[in-house]
Amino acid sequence: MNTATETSLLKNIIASFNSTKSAEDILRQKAIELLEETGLPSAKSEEYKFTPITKILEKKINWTSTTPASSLSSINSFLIKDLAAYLVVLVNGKYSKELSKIGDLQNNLIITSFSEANASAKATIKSHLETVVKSEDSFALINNAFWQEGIFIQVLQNIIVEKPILVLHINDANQEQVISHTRLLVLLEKESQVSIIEKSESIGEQPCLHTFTEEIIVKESATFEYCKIQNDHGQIHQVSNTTILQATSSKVNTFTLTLDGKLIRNNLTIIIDGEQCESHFNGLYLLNGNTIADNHTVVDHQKPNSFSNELYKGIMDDNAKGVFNGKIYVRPNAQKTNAFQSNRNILMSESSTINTKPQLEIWADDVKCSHGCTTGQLDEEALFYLQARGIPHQSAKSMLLYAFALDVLASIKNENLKTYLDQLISERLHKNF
């Protein structure tokens, strides 16, 4: 048995699971039996390598507590200025109608939250849910067996939504420590196009355990743009398992940006099952202060003629550290392939570190495919240049490395949109580096 069943926090999270209705449910027994399994992260563990969650969840996290009610009334400072958007909001894990503005949709549009869904919907969720994820993941499997509230989208075929979904996460830890677990389920149809924001955010001084699921099917045609911004001030720490497949000729563009935490782990995994696809994913991550931020991204190409590229920076200050752990796959079908990714880095600090290992496996003997990572500090000659020219050093460094930061940002298209991760990126920038 692995070592890391023994720890503390993994037998107050079978006891808590044990002692609830879910373990009637078969699908969640499977899931916390096989955590029982596997444990949780150790040292040893390869994924998690760099980032010792479990230790600090064991000292950050008590998981026999409840998670409370929150008296929150008013979500407005947490919105995106001038963003039209269709709104859906959960607080602590579970599903706020009061606070969310979905508006009438129409029978093409459908969003929902998995316990108020029609009888329609319904079925469409069960046939569709765990599907496509992968349970490998420790945290996965916690998921699995306690998620609280689902959000199911879907967009019929041949259908554009013009507005962006906005799916606002807030964790009010105002009086107690808070354990949230959510899940997301989207499905466009073929020909069909949507663009989601997801946006996490914290309240109060108490510890936050957040995680989210999250399963994206994408059909043949379909257009997907998916961004997630991660700016949360609380003591939150968070875990996403997100994984897109796309059938053929269909598009994704996924942005991550991520600026505060204590500590954050996105596991993002495409699944390229079509040929003619196209896919970009971009990150960035500012990081400073005590935060420990961690992307583990795999692309896995399995079907011929199909281009991806991908391109993750980062910044760290202080004592922050970065990790990035990026993975391509090329599949011995997945012939005429071209696949690309960057991870480039700056570290501010002698404190700061950033482990980084862009990884490619490649089956097929057609293809064009590159990866690799650069990891240095501020280019001084650059910087002495600028002061030459009478701009103050602060404001000469911030430019810098706003010019460094700013290219992962062409994917985004809703201009609304893009000026508020800009501003976000500026003031991160200006305030903080």
Contents of the next structure:
Amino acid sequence: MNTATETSLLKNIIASFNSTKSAEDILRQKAIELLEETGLPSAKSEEYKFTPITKILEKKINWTSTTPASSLSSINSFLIKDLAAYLVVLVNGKYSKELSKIGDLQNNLIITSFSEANASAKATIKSHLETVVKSEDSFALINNAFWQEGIFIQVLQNIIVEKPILVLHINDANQEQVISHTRLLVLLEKESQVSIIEKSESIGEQPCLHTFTEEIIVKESATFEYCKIQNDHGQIHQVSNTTILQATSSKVNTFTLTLDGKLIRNNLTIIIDGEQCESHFNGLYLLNGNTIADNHTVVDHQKPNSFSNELYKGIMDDNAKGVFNGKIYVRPNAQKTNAFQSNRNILMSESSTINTKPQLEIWADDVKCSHGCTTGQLDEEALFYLQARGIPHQSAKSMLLYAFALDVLASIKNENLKTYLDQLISERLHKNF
Amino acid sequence: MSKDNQVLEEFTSKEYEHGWNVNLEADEAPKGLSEDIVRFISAKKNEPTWLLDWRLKAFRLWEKMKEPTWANVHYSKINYQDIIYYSAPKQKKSLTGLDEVDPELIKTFEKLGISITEQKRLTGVAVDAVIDSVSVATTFKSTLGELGIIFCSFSEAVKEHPELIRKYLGSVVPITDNYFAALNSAVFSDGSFCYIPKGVRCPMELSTYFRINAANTGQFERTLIIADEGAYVSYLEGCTAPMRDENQLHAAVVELYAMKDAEIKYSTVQNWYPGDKNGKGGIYNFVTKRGLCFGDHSKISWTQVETGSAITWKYPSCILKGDYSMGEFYSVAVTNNYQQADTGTKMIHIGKNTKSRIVSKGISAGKSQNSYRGQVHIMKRASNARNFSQCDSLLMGDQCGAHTFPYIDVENQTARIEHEATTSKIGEDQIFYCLQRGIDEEAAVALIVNGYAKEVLNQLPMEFAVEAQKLLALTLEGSVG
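Having seen the form predicted on its own, the form predicted together with the partner chain:
Zooming out: every chain and molecule, the one shown earlier first.
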């Protein structure tokens, strides 16, 4: 990689920071200083070895800090059918009061944008912001320095939120290039329960860059469900840093569906900081065209007696490139940990690739850990079986792919959401593969 | 628990069995590394100019390279100027029989339990013994000679078969490959060379024993094995080192070259001094091993049992270039006390219908760290490639660590890759079952570990399998609590 171009992008980022942000904002200032030190990932960076993100951004993105306004008026096509949910909408990284439908909030539930938060919410945000996210990733640092807006969700003790919360990000790049930096801060108090769906959509032909930072704190015995849908039709490049901190006896369920976009990088980190925790994290990436999708997950068992299970599946077609890296850490005193991980891939075309690295790092002896990973094609015999029964080749193929992909949905509880995801997947497989 | 501690104590206080130091008068180079030392080594060995040039080229490259830091091992920086790069036992004239060998040397082998005469008589193994860089005796040479097999020390091969050395030296591991390979290329002192001609099946197991003897000498040997069309050879390598406090560096290079339909089987049992129970001393083992399946239907198989060394940094790899070629890697790596091992393999699939199989068993005890690092790379034109990898880790004690870093890179849609890994400990119920049947705890652990590693041990030739099993039991004695 050309180091000269890298430094010029970094220079532009720092220059743009200095011209727009005041030095008094200590957190932002600290982030930009750290970024200056660490730099942007190069081809030699182990974490970005297979995803030449700096090179691509250098080519596509002209770094400025102005965000164009959007004239978007209808968002119906982006919503999830039949799903009654609290709706929070951000357009080009800005909270849109007109498009959001938070309406009558259930008692003891707070949903607010950072900018409109009242004094007490502001204080909570301040005391929790940047306490969970790790500052190792360059894009987490960029987000720390540049974030434009954030959404704060707090569920008080013993509260079960009945409706899911849908956070919809729209990047409207019809006129010009868009750069968005957004945050999500979720605080689940003891024994509370909530389900959050974060959906990213983009339109227009101009390039976009979106950095997401999600910090989620799950207190004792709370239950958290999280679904991320990445179905961007535009020229989006996105990096998200999602960090979930689990306390004793908490449960976490996450699902990441990646369908479209130019370049998608998801850093999902689950820190298990309590005993008797349970975490399931599933993911599915169905890629075609020139999409690059890179999922890096970390589950960090710091305390004993917890359980984690990870299942990521992917189908790559055309020139698509899939990257998967799953790390399981079991710290020295985290005895009796059960941690499982599985990554399965199908390559459909000659020029599609997959780079996978399932990684175990274990410092405790009384544990059960395993990982598995496969790469292959559709079973010729299964295909033949279906064709012999009069099913055309194309449909037989889609049926098998659909069957391969579907079990990642098992952990999703909301029926309407499940149906919607099911539909997205099946449409995708019938149309494009 | 107190009983267990006692057992543990007993075991850890056990001295390194092969820790003795034979007084062989050594012919040494001064400490340090420079162009002059490279020239000195080359001159000592009466090498032709092209080889000197090759060494110098490697040395100049090495000077510009940086020591790699990506491995999951920690050690204090090596001072490359504080090492003696050449040390030969004073024993210069060429030998025809064992009687001519220095009796001290014979004693060395007897202590190792592999006396050449005994080996000759009982096992029919041809031993090419290397002590501190110079190969002193090659047995069974005449028997092999009848079949056209060349099996000799590297320096001898340079003199007698320069055309082969010139053609194949560095063809599998080029001098630019990595830091330690470049260092080895510059200063390698001796090693083994083996050539199996067309269609010949080597009738016996070939074997080399490496032993680091003089203090402060790095051992930089180089092994080159070439199997011509349709040939077969099984090669054994065993290593020991006497006890020394300072860490000793070992940076070897092994190159295997398999032509069409040829098969090479390479087995290693490594039990170099691992350092004492406080992690002081021990060998730094930084080895580059690679095999090239050049011709169609060729096969290379690596088997290793690693129980020694303070630090192991070793990735025996296969480049599967020929169509239908096959690579195998079987490994047992045991670490105890403060040992660190970062080992694994690379399978590079280039040809069509290539197959590879990886079975890696890691066992960590005490305060040791054991890592598997591997890569399976399916290149674009490698259609119908197949790989199966299994890497299991066994943990004993709550202060050790087991790590797995497998890279799987697939660029061809017809590839079928499977990888699985597990981590576990010896179950209390398994131990209980054995105890009930009158097998004591020590024996139970040995039994279970041997069962765990059986898949790999089965790949070893008979004589080695017995030794390896003993080593496993010895290394792990008393480490289960």
